[in-house]
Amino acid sequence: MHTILITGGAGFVGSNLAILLKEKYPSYSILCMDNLKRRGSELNLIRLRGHGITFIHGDIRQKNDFDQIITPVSCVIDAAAEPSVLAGLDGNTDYLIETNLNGTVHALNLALKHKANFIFLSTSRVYPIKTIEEIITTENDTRFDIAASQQIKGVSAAGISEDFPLRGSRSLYGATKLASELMVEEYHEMFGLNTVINRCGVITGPHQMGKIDQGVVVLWMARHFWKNKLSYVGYGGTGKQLRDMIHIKDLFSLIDLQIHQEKKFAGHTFNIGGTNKVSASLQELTTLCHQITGNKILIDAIPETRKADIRLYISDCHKIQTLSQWEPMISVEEILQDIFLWIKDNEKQLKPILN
């Protein structure tokens, strides 16, 4: 029988992966470890309990908290993180580094102790900001796009691939995740641990407690739902910044493969996202949210670009698609409709958090 430990297990990604795994594999034992720091994560405890998933109140920064796990573990999914790209910019870096780097090392040591497979959820923000900003782009009425002709390795009209240069600054958040990637690679090579690294773009869907610096798709829908204002910040205040996005269920379909075909994926790093197929600018998100909610809201234009912002990011998923035939299936419209129905059905619970 599989026993799977998910760190950050009461967060958006962790809790959804846990529930989807339990629904598909009822005989599996799923352990979710979380410190419940993020507001709204406590709501997921009810969902986890309802699916017969074991919750462990622990902090990955504290290696002794892993001593609570005495059942043999077959796979560790490291989904715990301080996820804000703005984290640490105020000079307080301790929580960021202790969570995103030291926490991953503690999780790796647990995997090593149990001889478990290890799946690391990293981020597209490991790629340097200045180099991303040097990508040649085109501009149309609603979005920026990547131009067909490029001079930088690892970028094309299909997006940014794993060959994109890593030299340069990427935000403190991105730096901690890249440092963790290096440790994951070392544990794979030095100890023979089966590891895989997924550099995820924008992951979204129901049960995400969206904020302006993380979970922007849910935030956009929530602001429309409750008729609150938003802002287009940076790049002239036009809202043409572009991202691809991936529904949590599409991410689960990949994690499911990686859990059960560990040898096939071991030692690899993949860019994971919605590709051009599932992408939208802020301006396009506004139009879709207006159509779904029926609410038109005030959006301010703030021309100045903030530190750590980027004009666009699209995941080139050619590597993972070649190896596994996996691809994102849920469209932007379906993602937003899913989020809308979740907010509508849970309005009373969510309003104090998302509003």
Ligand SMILES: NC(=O)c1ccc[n+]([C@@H]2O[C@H](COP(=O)([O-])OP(=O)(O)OC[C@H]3O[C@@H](n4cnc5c(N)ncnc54)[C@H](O)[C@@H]3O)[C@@H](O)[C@H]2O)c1
The other form holds:
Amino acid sequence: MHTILITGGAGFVGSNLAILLKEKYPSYSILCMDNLKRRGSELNLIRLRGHGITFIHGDIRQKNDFDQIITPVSCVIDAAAEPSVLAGLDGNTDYLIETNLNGTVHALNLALKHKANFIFLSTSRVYPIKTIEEIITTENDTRFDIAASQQIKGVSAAGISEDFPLRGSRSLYGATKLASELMVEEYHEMFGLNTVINRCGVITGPHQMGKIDQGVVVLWMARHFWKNKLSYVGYGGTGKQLRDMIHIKDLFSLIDLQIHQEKKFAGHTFNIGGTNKVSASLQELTTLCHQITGNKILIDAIPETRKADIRLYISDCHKIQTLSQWEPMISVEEILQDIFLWIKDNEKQLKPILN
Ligand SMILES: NC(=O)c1ccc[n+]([C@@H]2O[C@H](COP(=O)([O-])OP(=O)(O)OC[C@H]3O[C@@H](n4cnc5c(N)ncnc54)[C@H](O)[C@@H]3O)[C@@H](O)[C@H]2O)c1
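Same protein, the form predicted in complex with the named molecule this time rather than the form predicted alone?
Full assembly next; the chain just shown is listed first.
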């Protein structure tokens, strides 16, 4: 019998993990805490309720909001965040730091009080932008790829591993997540908390409220669905920038292992993503979205690269695969098909948010 608290539990990752957990383990008690800051998260409340999941309207910036949790909690999954890589670039960094750093410390303190295990959703954005941009790449017809021979530690044709250097600027978002990682490590070492850090690449799938600065795969499909415009921004405007991506169900299968084998994973940090196997450039996404929707849309080319952009990111998942045999199973085509069906089935409700 487990009671699991998910912060950001009305968000894309949080709500899906909550529902998948409840479906697999009906006897578990799942508590989802969220302040509903993200537009569209409110739509998930009906889904949570329908699955018998308790929603707590709370703000992780406020440590008193955690006082509402009185039942003993066995595991905390910290999935509340301001997740945009552009957050704070307008000079207003308060919300970002108070949520992504202070909020995580509040969630750690709750875990400590309850002697609960702690699973932290971190990001590939902890790795510095300039160093990522120094990776030697090849330019192919539809995408950039990582070249076979590299000079930087922690990078190979298999992607970026946990040994990739951490020194250098990484975006304000990435900095708050790395700062939180340091606190998670301290709570593991100093208090013996079972903690695990997952540095995720792009996570996607149905129920992601994609927008221009976060949730690009859903945005790409939505724009095709409603026949709107898109742009290839940066790197010459050819849309060859590359990302790996992971379906939320593949992430769930990993979190499921981490909840139930906490000693095995405790104290570890992992790069988690779709690997080369589940990756696509924007150009390739366009082709697939066109095939699935039947709609061909106008895509502008804006050659100039923006601050915080990166040419490519592929997660090297050897560490987690060696420890657990976990690997992503759902292909790019299946991911896009799933997103398409979700939009199609909920067109009216989603149009004001995704269009
Ligand atoms: N989606 C991705 O591609 C991706 C990639 C890497 C890491 N992550 C990490 O995964 C986690 C979940 O991201 P997501 O994609 O579900 O984002 P999301 O925006 O869909 O969900 C985050 C949720 O947190 C809530 N929230 C924001 N501020 C809060 C606060 N102060 N108090 C309480 N709730 C608050 C939002 O309302 C939202 O429902 C985040 O930590 C993010 O950094 C996501």
